[in-house]
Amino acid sequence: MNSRLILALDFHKVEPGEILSELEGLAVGVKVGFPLALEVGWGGLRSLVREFPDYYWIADFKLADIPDVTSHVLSKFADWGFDAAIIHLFTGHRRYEGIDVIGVAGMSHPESHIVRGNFTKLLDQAYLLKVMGIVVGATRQEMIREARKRLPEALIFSPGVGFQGAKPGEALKAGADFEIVGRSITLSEDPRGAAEQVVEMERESL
């Protein structure tokens, strides 16, 4: 598909299914969290995953519970068809089967002082826990570069493109593998056109 775009679907103007249909062939994955789950319900979320199986589905609920609870939730997400789930690394959770795990190492919003202040420790945790990927905000390119050096095998997912200030392609230039883009596409009057523009800028950056 030659795309590094993952769509954050929590906030939207038109029906989620309509956006997903429009973005087929442009976005490689979809990230969903509490806003969409509270809107459509767990059943609605399962239905979307099953209706659009060609996307790489990420459950973004930033799990941070005890290992037994986290393992149970991860197994449910896997049963529903999710490909990956995002967890907080500070819990030290190690048990995950049947689903890719992405750990939060750095967030894109400016208020994330505690996470940012423990960035190197979280990278160490990501290495020890052998997670498949990590989240590092697109607005923090210096952190992306550091993560790329220290975790050369991990996939880096970077949110914060568009509404939070980063331009498409900036995180990729710094070493990220995928950029997560939400409201600048999902709240647009022309979601496909907006996604095409993002993908074009991403391709130009590589």
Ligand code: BMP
Given for the second form:
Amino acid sequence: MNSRLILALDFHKVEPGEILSELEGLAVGVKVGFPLALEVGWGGLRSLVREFPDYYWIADFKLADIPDVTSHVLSKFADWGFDAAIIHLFTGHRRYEGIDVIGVAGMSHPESHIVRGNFTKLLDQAYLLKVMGIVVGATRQEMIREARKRLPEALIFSPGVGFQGAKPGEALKAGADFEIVGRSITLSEDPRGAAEQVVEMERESL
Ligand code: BMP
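Counterpart to the form predicted alone, namely the form predicted together with the ligand:
Entire complex below, previous chain first.
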């Protein structure tokens, strides 16, 4: 599709189904987590995944439990049609089948200094655990460059674009593979127009 945009569907003005229809062909994936699950319930999430199978669906509940619990949750998400799930790397979890696993290596918000202080260790952990991808905040481009160097094979997913300050395309330029964008699209009166602008800026940056 030649798009590097993943939609974070947390908060929204327009109905989720409508946004997802409007963004077909513009966003490659959709990331959902607690905000939408608390609103539409697990059944509601499953219905959206079923209704829009062409998106790459990421379950973002930042799992951080014991291996037996995490494995159980991951396999449920896989059954429901999710393509990927986000976990915390510090747990050392390494059992996953049937779903892509993305580990949190760096976060976008300024208060995440404990995560930031352990960034190198988390990257080593991501390498050892052979996760498919890592999250590194778009607001920290030097961390993206470092992650790209150390983990040339992993896909880098960068949130923090728009509302949190990074400009569309900046994380890609630093070496990320995908930018995760939420409120600057989902809280717009015109989500498709907002997404088109993001995609255009991303294309210009490459
Ligand atoms: P927004 O573009 O509305 O700020 O949304 C960013 C999304 O990325 C949210 O779903 C948030 O949970 C997620 N995220 C983040 O912002 N920073 C991180 O470090 C990790 C995240 O998963």
